[in-house]
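The chain that follows stands alone, in the form predicted on its own, written as structure tokens.
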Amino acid sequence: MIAFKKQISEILCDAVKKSFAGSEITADELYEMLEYPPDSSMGDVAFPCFKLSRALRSAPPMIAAKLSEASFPEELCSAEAKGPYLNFKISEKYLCRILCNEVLEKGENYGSFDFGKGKNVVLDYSSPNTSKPFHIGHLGTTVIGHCLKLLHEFAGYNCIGINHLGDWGTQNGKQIVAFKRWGNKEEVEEKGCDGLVELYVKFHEEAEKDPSLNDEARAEFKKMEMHDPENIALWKWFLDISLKEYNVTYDQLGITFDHYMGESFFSDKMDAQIQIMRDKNLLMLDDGASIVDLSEYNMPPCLILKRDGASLYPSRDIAAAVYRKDNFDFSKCIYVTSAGQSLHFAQWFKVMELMGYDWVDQLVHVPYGTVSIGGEKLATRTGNVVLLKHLFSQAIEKVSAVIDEKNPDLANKAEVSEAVGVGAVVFHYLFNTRIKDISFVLEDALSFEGSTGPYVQYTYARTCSILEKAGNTDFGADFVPSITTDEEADVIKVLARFPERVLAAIEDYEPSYIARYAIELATAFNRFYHNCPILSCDDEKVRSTRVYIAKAAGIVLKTALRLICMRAPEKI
């Protein structure tokens, strides 16, 4: 629908100047005022014209009724002015044109885009804290990052993605006392990340009655920094064993890194851009502890050394973006955390900015809501998480029961079970706006009706079934298709929105946009489907025109499906 509007107001915007002398308004000011009316009786695509109304110094109806005489040439659409709005009707031509010329002919490269082309994207998402097991709250982060990922090598972007492990500080000083206290290995090796997650509670249930706890852990994390093999020794144990089970997760969300770089990859990149703090007069004492302080952008001070001289989260942070710039050379740096985390990022990209670091302003922080469970904020401390092992677990369960019923003799029933189960908790989270709170249930994300990811899945291998039976669906080059009924003009219209949605989920980091627009294309496929006899229809020129729409429509689906880190199975 890009190339649909961008005539439209190219059209528009010379009826402006000739009706309308002195009109300095362009193109693209015209394009961004398109919108698409939500009732589809009132056109495809709307131009509300009180948006004018100053500009032009006249009525919106009369200048929709201005405009209305312009010549819209017939294959493209027909226009009409009803009160301030002037309407227009994609012509059928148009929607062929879009089916055969545009979805069909590219295929899985439909709604991509090359801007991206030369130009490297970084992307710092995922990034566990080590020792700790995937919960429902990692998932955020993971999945939009992957998405964000894939969107940009849509794009043409060239992109890295690292995972930035939390593997170094005090919490690893916790561990370590846990572990020395009242750790066993044996047992440790046999339960992995549930065994180090246990002995991380209880050192908290302790320190609650012993506070002298937290002054040893920040010993034995100072100890790290020093080097000392033993505690080395158990940092790295630790590493192996969560990355063991953190690979697991990823394979069943099939995404993988190109780099690991916990915050231990930086530990001996920190001190020379402290340096450059002291040389520019950044730093000063606060209490012992070294800060920059930030009160003149109405921040809180950047805390950047501890008073026993130990890093923190920013000196981390700073080095780690200069290191991706020197080795990667990014055009944009692109972090997914919480968004309890964005004065952080607010603080250290203001503290790179005073250190003079001119590419700052490539450095991008992607927030989003949080998860709870029953209204109780997520703490690996108090034990108040759900795994997603378990969660996925449970929902794979289900989806292989549903096929137990519907489908037994399905051949690769377990594959599909984890595609579907897995992908049903990533579209229940990623149809949510990213920065919106989330209170989780665990009923809503296992649910298969409404707006849920079976339901797409679901209606992609619907469009399998229709071209299995089908048999051959290359009808030529020069076969032109025959639209008869609104529902099959309906979906080819949603088609034709997709590259405009990849578009804004890129914009504004948003992969709901994509999520969203799986479920409008599946619906109004489905509503197409259930009205629009396919293969039974004794018209061999529509018969091949719906199924046409049906390759399309699955073609866009997959598409859908892939960029928000879910698979398409084509039989369920």
The other form holds:
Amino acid sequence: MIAFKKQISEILCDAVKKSFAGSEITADELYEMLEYPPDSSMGDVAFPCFKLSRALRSAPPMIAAKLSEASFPEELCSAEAKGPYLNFKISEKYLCRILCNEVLEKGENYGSFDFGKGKNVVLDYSSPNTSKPFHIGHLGTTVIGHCLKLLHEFAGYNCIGINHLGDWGTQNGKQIVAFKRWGNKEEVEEKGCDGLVELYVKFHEEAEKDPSLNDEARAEFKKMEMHDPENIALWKWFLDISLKEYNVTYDQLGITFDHYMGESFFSDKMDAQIQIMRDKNLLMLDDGASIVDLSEYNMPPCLILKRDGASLYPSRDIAAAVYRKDNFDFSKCIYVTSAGQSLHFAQWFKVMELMGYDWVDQLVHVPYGTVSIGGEKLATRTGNVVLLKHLFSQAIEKVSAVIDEKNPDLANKAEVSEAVGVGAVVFHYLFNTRIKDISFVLEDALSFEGSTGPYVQYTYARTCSILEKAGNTDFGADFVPSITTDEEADVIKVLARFPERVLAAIEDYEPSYIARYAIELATAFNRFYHNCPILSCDDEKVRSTRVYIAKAAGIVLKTALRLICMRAPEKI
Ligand code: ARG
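The block above covers the form predicted on its own; next, return the form predicted together with arginine.
Okay, now the whole complex, with that chain kicking things off.
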């Protein structure tokens, strides 16, 4: 809970009890009712009294007037009744406390929590299908997943990031058919992932004309499941090629996984689960395939085994969940995939419940919307994809051109161009509410103005430059800041909200809250920077306060950027 809101809600609770005998309302309930008014002239925090009018059988303005008589300590806030609202203004003393005793003292830990201590969280994200290109559609699972991992770590959880590679399925059979028919070792060695994708696209073109190729692919996959040495060797080789390429992208994003544990890892762990389904009479035959009927739950049947006995995606997910529970003892297992897979997750979660696993409610599916470029949907089969690596290199190139023009003497130009170029793409993506479909426009992402990554990174670099020029930035424990303008106060108020945003982002699995917060803070900081002279300020105390504000804003901007998988260069 956020300290000042907590204090206000406790005082309010006492006041309600005093003025309205018999009230049962708790401080926690009042805390939840507190709001941030859209316009600071209405106070910094407001209490909408109409939320109590029924329980207290009084008109809201009456309640507001009564509660405003309570004694709110001067070092916390002042309260004023306005119509049905009770508006609070945070005191200057309290703002100084947030600045010094919270942000500056806690530094990069400001905003963190410890409620996750001693608990494990497994995060299943990125998980591309091997042999397919890593395209812009994977951006979502990769960055949302990693961001959720960083956020949970920030709340004290022990996190285990797993790349559940799609390395075991008919698509691998297709790859093998394509390679055996049209492939060539040297060419694939040379072209890497691109060579594999060409074969994949060719397979689908040919299968359009000759559908029997699909049966052939199923047969090759079935051979893989029977440990056929030739197919396994090919499969391993394809896997290495894919991983090498994915790692380039993961490095650019600063993402590492604790485990690469793909679907193939579970190929020998499904039988035990299928046996449980049999024992519980859950399996039914349907045209030769084994299914679990879910009509009672308004869902299509969950396919467990194909007609030829080959396992399916849901079976592997069930085996993986059990393995993770046994080995990682998770309190939550989070899956980040496109919303297109929501039904798949709902189905196998239900099957697990029917199997008797009583920890099914610890499995969380976090879906996200689709990405299109210029409104066009992407599909690997037709070759209509925008590869993430190409998007990143375009972004890096464009940023590098801007730096060449604006700051040609910058020391580590290549590194900064990568941090800003890749960061711009990531930020542009994460800024959207995750479930919304978005149309990606690179030019918008790269702008140094507006709600963009470069804007936030640039603002962070600005705070660094102020501190560098200021020289001494530690004014000692006894220093009492002097806040003289609204712009200064506004920056501190935004800083005060950071822990709350972190908490909400974790609760709602919503990285966009952090991206939006970063914009809010950068905007407040820039308003302050433009209206309040910092280094040229004559008053020593005011100057020091402003340097402190720049320092605190820098710390929190850097943390916010880190939490959304972005780097924060000190100079751009
Ligand atoms: N490989 C899948 C795909 O690319 C995503 C896997 C998500 N994780 C899982 N446990 N099903 O669509």
